[in-house]
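The chain below stands alone and is given in structure tokens; this is the form predicted alone.
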Amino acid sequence: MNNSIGVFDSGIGGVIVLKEILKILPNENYIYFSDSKNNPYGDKSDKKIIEICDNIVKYFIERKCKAIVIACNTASAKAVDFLREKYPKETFIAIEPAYKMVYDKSFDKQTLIMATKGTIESEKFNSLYEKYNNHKTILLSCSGLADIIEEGETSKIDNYLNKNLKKYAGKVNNVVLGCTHYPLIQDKIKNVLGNVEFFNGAPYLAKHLKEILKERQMLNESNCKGNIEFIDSSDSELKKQRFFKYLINK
């Protein structure tokens, strides 16, 4: 068995879950899919969406990885079931966000998640919304902005959030980011919406991975730093260096 761990997202966005990975599985060998080419997911339909993942997944397979991170909250929540019905025998590792974190640590301040209109829409956010409900949380749907953060370019970035999340500055204690791509302009958001707490479920995800891995004995055992094969779809070299960027700095 190929002891390659595979890690998809829209785009370069899974990066942060990625590092929160090599924190604790430094030794761990990566199969990272940047699937830039059908950025976004957020606004596609079910059926499409489970149609891409379903593609990356049996390139997984074919490369033998001994699991799966889906590191794109809509991807989870919209395929996250059909894989692992389809595929039993895989390992699957699903990111979502990172709600029950706000329950567990700040349930009484006022909270703003930021998601996909696919996550918000989907039923398996929903259900994870109204167990953890604490009544002081706003729903935004950030449609394009995992597009904009992919594209790079800084002062799109900058008109979103002033013209999107101005309204809640000084108004909001929690921000969950509901999206692997938002972390990635986290000082922008707090830019504008002051000093707030963040979350998100990549540390989580991290953690339930190994405890997986090591469940199933699964782990490499091995003390030698593991290597990250970085693939997108779209065959872009500026992806791959942002990415890879992004994964060595702070």
Second form
Amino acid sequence: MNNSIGVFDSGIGGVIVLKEILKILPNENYIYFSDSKNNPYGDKSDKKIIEICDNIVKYFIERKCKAIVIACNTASAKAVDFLREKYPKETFIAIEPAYKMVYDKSFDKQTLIMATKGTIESEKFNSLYEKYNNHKTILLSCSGLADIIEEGETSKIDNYLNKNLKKYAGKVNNVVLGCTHYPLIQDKIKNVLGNVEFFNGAPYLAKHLKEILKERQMLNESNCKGNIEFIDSSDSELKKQRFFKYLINK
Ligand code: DGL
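Right, the form predicted alone is done; let's see the coordinates for the form predicted together with D-glutamic acid.
What follows is the entire complex, opening with the chain shown before.
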């Protein structure tokens, strides 16, 4: 079998997920779907997100993808259960905020979880939070942050972080980047918060994807580097350039 792996997010944030996957699965072929037309997902209703994700999944199925990676915490939190039920034969791998990793590695430390409003309010996130709660955790719903990262609006990002994060400087040790857009501005977050440890689910997702493909004998055994096809729902050439720049450089 030599089919592609479909990866999607509400824009280019999922590049941080694909980058981790490529480190351990370089020979697979990928179709990355950047749904910038519908960005942000974070403030949309469950119904709308499910509808959007369902359409993307239908497209990946048409393209005969062998696995589908939901590289968006909001989409995972709100739509993965629906998708798994509707498409039981498909292989879905979904990212989630790396709060279990805090539990495993740094349980006793003050923790800040940054995520979209949709993720923070979701049932799925709340059961993860209850399961691994260290009672030293602040939940920060970052409405509007993914949008300005998606648009690359540097001064707006700086203002946003100063306004919303400064109060936590020196007060938290761990920061869970619970939206795939946030690792793209990790340095800026560090500038505001100081010396914190970041937790991001992408490396764990990549490992999990590889295990699943291996278990189901779906790994591409080719020795050649795979292909990466980039599709943006608003046909933005600029998004494409930024995506490949992050993929190669950052
Ligand atoms: N990158 C996404 C996430 O991980 C979604 C951001 C948004 O569209 O609001 O949650």
